[in-house]
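Coming up is one lone chain in structure tokens, specifically the form predicted alone.
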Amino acid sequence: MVEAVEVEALSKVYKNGTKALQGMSLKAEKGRLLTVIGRNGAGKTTMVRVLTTQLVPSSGTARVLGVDVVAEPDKVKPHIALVPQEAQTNQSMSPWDYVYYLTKLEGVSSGEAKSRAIDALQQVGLESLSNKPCYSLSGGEKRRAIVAAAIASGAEVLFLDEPTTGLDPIIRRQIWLSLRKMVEKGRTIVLTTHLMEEAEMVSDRIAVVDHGSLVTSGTPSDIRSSITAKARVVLRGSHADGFESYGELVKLGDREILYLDREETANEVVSATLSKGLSAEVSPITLEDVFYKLLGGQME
């Protein structure tokens, strides 16, 4: 089976000497969501830069739909979208034109055109703000403006490089329920991000990458459970000391976080906690947790 995007062995080395990319491999299958996270200069952007045909990659393959990116560009630019970090609206268009004009551009009917826009539109909240200037919108609402042009798009494979950057909760959840539904429709999307509820949230697959190469990659849940924690206690107090023997024990300030091996010892740490006058919160690993194991740091 032909996958969506097929990255082997890429490397990117800038004329300055940064290397993007050393060696990165993964693939994304069609019709799932695969989503990229990473630290900043992880080589996210410009993974994407390439599969999107704007980069010339210094050695490895980069196909999309079994076409190489650098070899038949023309063949892969009428199969796909793109959201970059940096886009912008048109400011003297409103959301209307510019997701509809961009969607005309594709070569469907006028109708086909407004009825995708319609919708697209409604997906992300703009219809109360459709034929506003984009100039007199906020940046979150540019942003999903930007994001509904991706979506009423007739492309097979889209690539959203932090999409909901910038954006509140509530607008953030629908953007997601849109991704989903897109999905569910055969389309395949290829998204990067630094917010790990999204990552848990939308995606079939995760792939984790550090310095240019592949950490790790999998179902959420098999992110989740690539790390010997399997549970996590908060503790709040000023004198936390003395629970490194139940595990890892990383300080936050006046709170701490303890990483137990097994879930069976939370009862006895929140017992431990109380006795000492503290409060105590048990969760289970999120994929932040696994994000810091992993890289050796926080989300920046």
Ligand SMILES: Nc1ncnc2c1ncn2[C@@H]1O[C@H](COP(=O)(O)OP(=O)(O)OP(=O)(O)O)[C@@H](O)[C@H]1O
Contents of the next structure:
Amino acid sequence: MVEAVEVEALSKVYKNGTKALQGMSLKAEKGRLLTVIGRNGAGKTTMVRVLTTQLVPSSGTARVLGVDVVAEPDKVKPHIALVPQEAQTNQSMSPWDYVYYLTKLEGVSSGEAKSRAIDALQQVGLESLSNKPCYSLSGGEKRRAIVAAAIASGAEVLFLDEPTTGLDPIIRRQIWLSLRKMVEKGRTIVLTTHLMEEAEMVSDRIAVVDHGSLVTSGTPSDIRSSITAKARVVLRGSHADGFESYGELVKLGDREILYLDREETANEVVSATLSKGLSAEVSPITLEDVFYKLLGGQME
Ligand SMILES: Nc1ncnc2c1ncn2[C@@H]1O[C@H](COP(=O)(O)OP(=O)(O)OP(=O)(O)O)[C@@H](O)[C@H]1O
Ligand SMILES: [Mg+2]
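For the form predicted in complex with the ligand instead of the form predicted alone, what are the coordinates?
Starting with the chain above, the whole complex follows.
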């Protein structure tokens, strides 16, 4: 079966010598949402730019719907849509103009473009602002117009590079719903985000990347269980001394996170903490914890 996106041993060295991609390999299945997470500078945007035919790689291959993006970019373009990480709207255009005309450029009828634009603007909550010029909108509202244009496109594969950065939590959830609806209809989405809850909530699969290559990939629960810690306890009021034997202890000023090696010890830790007059909150390991562990944060 042809994958929606297939990246094999992809490398990119920028003119200044920066090795942004170093043998990146990953796949996105058709009709699924793949989220790529990784630290700043890990190579996410560089890979998205190669896949969307904006940047030529130094070596390796990248295919979208089975078509090589370097050899046949014009064959790829009609099937993809992109929300770039740093997109700017045309300040004098309104969200309506933006979404409607970009949809129209795909060659669809005016009626079809109109109904798609109405629907997409409603999905990002911009109905009441759709005729205001972009210069009069807030940063998040402008970002929503760009996301709406991608939602309105008929593209089979969508590349969304941090689409919800700067958006409030209410609208973000509305966009998560839109993304899941698109996937249910068979579209493929490649998303990047620094919001671990977003990755957890919308992804079918997550690819963790670092220094231009893949670290690990799997379903959100595969990724969460890829570290040995089984639960986390947040201790407030400091002074968690003596708890080191239960697992790794991360100090964050007057609060600490204790990563338990064994879930069964949670009760013991909670009673010991309460007896010291401190507060303890036990919860499952989060994707954020895994990110720290895999990519060399404070847990190392
Ligand atoms: N045009 C460019 N010229 C030279 N180096 C670049 C260029 N764009 C990016 N880089 C470098 O390439 C590496 C990868 O950058 P990229 O933008 O792909 O990272 P990213 O994973 O998208 O990061 P972020 O999470 O901050 O968006 C970084 O080291 C960056 O400094
Ligand atoms: Mg980026």
